[in-house]
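This document starts with one chain, in the form predicted on its own, laid out as structure tokens.
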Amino acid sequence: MCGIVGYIGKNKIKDILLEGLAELEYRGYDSAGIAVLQDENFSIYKAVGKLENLRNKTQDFHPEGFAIGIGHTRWATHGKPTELNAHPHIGSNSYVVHNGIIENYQELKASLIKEGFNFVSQTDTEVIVHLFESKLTKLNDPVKAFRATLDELQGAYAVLLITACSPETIFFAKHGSPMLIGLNGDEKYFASSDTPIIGLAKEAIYLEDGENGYLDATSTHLFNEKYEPVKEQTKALATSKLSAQKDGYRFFMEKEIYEQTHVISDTLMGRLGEAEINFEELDPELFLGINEIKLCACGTSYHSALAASYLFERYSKIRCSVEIASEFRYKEPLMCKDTLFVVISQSGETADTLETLKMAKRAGLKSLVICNVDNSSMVREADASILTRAGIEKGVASTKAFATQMVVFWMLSLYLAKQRKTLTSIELAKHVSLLREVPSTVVVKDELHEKLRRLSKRYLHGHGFFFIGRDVFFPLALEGALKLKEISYLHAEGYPSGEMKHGPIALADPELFTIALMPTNLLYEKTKSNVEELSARDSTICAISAREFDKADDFIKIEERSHYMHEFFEMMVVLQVLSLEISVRLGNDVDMPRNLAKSVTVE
């Protein structure tokens, strides 16, 4: 959670910091702040709420010439969103920004209070700057003081620290939270992801866990967790941010829904043969000796994993289990070495999921990550990776990342089916042909969007929503409910259609809205029977299907398709757009829903 930026150089430091924070605002937007050190003088600005409030506060601040600075946009973990709790946090002569959680902050805080330090915030971060200054007083060396500080921190963190006793230096450390360094001659940049520095830096150092150090305009000092020197490994950065702009759409989420047809084409590119799936990034031996696949993820990625489990067992004929990462970490799981451990994450930085990957690695399991971000922590940690190629996704509520994950899983189930000889060559060729058609199934037609916009006004009240489906459409129902919850703040739940009679149907009345996923190519009659049970109890029914349903109060017609996965992708788009339009009518911030952040790098 949260976003960090830093800069050393002679250019307009305020603009660089603020524009960098704007690129990271999707990671946290409870509050924001910057601190600039120039000519041994600090300037600090903080504001609660959106970044625009910070811009307004700094409109009369115009530093010129060489300076160093750090900035932060926050998603609250400890302490409410207030200016006192906003970063950067100040000591007597030092400032710090931090992403992550310091697990032992209470013990550290108690010890520092006994030393005479005064705390003004409710955050865990403030202990870092006071601990540093405590060490600095004793050691009289900022490098040694910074290292001594790191030695006492427990938890996950990415830290930037600046101090008046070393006015041209930024100290940094990464442990469990993402951070990289951008380089362009005498100019140095820090950021939580590469988007803030695209177009500014030419190359980047993607920090590994445990790495730390300090840099100034002329040198970079990089060390591992034992403080041994590490050779810099730089990678070239992209040069354009065009894909991250709204391109005329009202919201990033809307743009990302519409561009699914293009990004799915990118996902498929080079991976579809004439009658087989090609993953050049995978060593076929990855699957040797594997008798089970275990999928582990959080949120939307968990839903794609759940849907994937149906495909692996149906097509690859391999046992498949699915775990919620935040639970898996603490259940003392049994890990067998004939299991391929697969983690799924849009960012590749999700803390709970990353930790399960490390657990699997320690247990000696082979590992694979399905991810959207190259050079992310999970990609670097896993034995193998498949990039979804969704491009930058800035809407907090994921859309195109989910779509591309599902395409990858469909392909991967077929790739494995060929290895295991569980589908014939004719069946594989048929699936390849179906995959080629997926981009056309997610095109948002004007008449569909207009229908959903008009329909949305009927779903702004009531006491909740049931999204129901069977087979792979159950995980899609979960995802549809999550999308609505995230951006509309209306209560919604996803259920298997056949489970309604086992308890949830007690809630059925006209103020309960049921969004029924009714594919014609998979268990239609079974699903229809379940929906009729709800209709008989006066639930308001919104049916999504290619086949007319006379019990529906509202009916959203999709195209006649020859395969249930095509229906899956078209219904996915319907659910995304419907949630979007309900949220718009309620006047919510679609791209930045309350209490959420894009990249969840804390437990």
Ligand code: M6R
The other form holds:
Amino acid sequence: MCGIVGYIGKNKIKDILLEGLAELEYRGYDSAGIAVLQDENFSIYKAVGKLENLRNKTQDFHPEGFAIGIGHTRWATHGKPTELNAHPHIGSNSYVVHNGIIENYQELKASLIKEGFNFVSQTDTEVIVHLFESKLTKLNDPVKAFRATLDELQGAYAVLLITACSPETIFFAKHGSPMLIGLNGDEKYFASSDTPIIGLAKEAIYLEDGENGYLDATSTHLFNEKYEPVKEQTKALATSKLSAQKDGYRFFMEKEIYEQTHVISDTLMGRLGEAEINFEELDPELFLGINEIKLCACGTSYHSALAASYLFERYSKIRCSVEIASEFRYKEPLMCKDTLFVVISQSGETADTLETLKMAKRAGLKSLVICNVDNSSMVREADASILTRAGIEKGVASTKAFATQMVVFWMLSLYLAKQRKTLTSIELAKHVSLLREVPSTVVVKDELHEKLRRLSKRYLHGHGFFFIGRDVFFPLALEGALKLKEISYLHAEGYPSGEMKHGPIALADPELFTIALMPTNLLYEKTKSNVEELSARDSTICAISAREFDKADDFIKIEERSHYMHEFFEMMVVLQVLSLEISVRLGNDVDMPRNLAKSVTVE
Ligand code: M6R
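Can I get the form predicted together with this ligand as well, since the one above is the form predicted on its own?
Zooming out: every chain and molecule, the one shown earlier first.
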């Protein structure tokens, strides 16, 4: 999804903007651009495709000394990925970059065209810069003109604007899309997430929705949506980006699969007692009067939520329902105050999920977010938060975020079980010791990786994949199918094993690949019967199990385990590595698959 950077200062502005954009690359984009204003002159560069193209275009551009500038990576929403549609968008003497969607851009565009403005792009963003210049002509004051512009914009946005009539100032506004300001003496940075700023600024202002203002090298002017001054609240920024480097792995996704063992240890750290789970960040009163849990999320986070619903009902004996955020938003849902509303998100910025959280809060529900990014919009919005501690996840295809979400959910179901007295101390102690072993279940062994690499060559074609499983292995099947389709572009579906005979089995033939999740500790015989039904219809079967299965064409053996959740985590790794290797053989961009964005901040 789109990314924004901005800079005011005396340092190498071109490098700061381009390196900042490179930090946002993993979010997905299809064009990029920068605009620099120095000594009242604008320099503007845009390019379609990878940042390398933009770097090449700026080869002879070497600004020295004080300058201000803005940059953007665009993930096309309105209009194709072309240079004209790339940001920054130009007025006659101003430039703008924008994340989000201006919903009323067509009305605004029509009236600006009547005023005589000429549009060169198909984007919604371009209205912002023309609207600003229209207001500037009438009001003759850039601050008033910027505010009058914001007053007319509807939708979600984060905006940076620079203008020749105030050549040392960046105007900014946040309304529904993330934005923060990094501070380092008389150097100022803007970014849509903290990674471009880490190492450059020590502290940051995370803007709240409705906040806007302008700043230059020596002063910051921050206002709320009524344009009343707001006192800046700064927060310390992390100091190291080391964890976001590839560390010798071919891809971020590969590195992130391998580091699951460490990040799961981090997720568990300080939270495991003898026979209880400690979440210091939770006020136990959060669950007072709660009779139901509603989980809401998108994509991979939705899959972890679905798996969690089995754990909450099984261990905490509490009713639990799961919703896809984009569906929940418009179904006119009934929300009861005895429901705890839980959103799950790696980024904490997914527009649909964030909106459901706001809806639940408006309806008076208590809320909790399970999230990987501290200070993200959801963390700030929810009543309570549990951080998954997976570290920065750069691969668009989520891996370690899912793993840590599952660990948090398992712990949370036990935390609640203790509160609700639905498990005995002996049972809780048993679970705690099982949790301690999870990091070892996700270690990627060389032999396994090599086997999956060899096997992958047999799964590059065919007319589709079914991933099947029962109970928590059904959401895991959904997640396995999502991983495969995201990075291999092969058609894959996840199904509950028992559903196959209700329709999907009609597709079975040798060109239909079934990836069967066959845990030995949970419903093995039931799953086995379902897989045999597919095998009898000549579907090509790849079984994943600790128990040999002679009806499979390919067999991936996992360790004998005493608990199904350990089988869950080991199979999760198998599915991740298998998808990765299929994608590599197909020559795809593993970390930045086509059409996808890491953080989906538009609905
Ligand atoms: O940041 P979130 O967890 O809210 O993101 C939700 C989905 O966009 C995300 O999980 C997406 O499905 C991933 N690409 C999955 O690999």
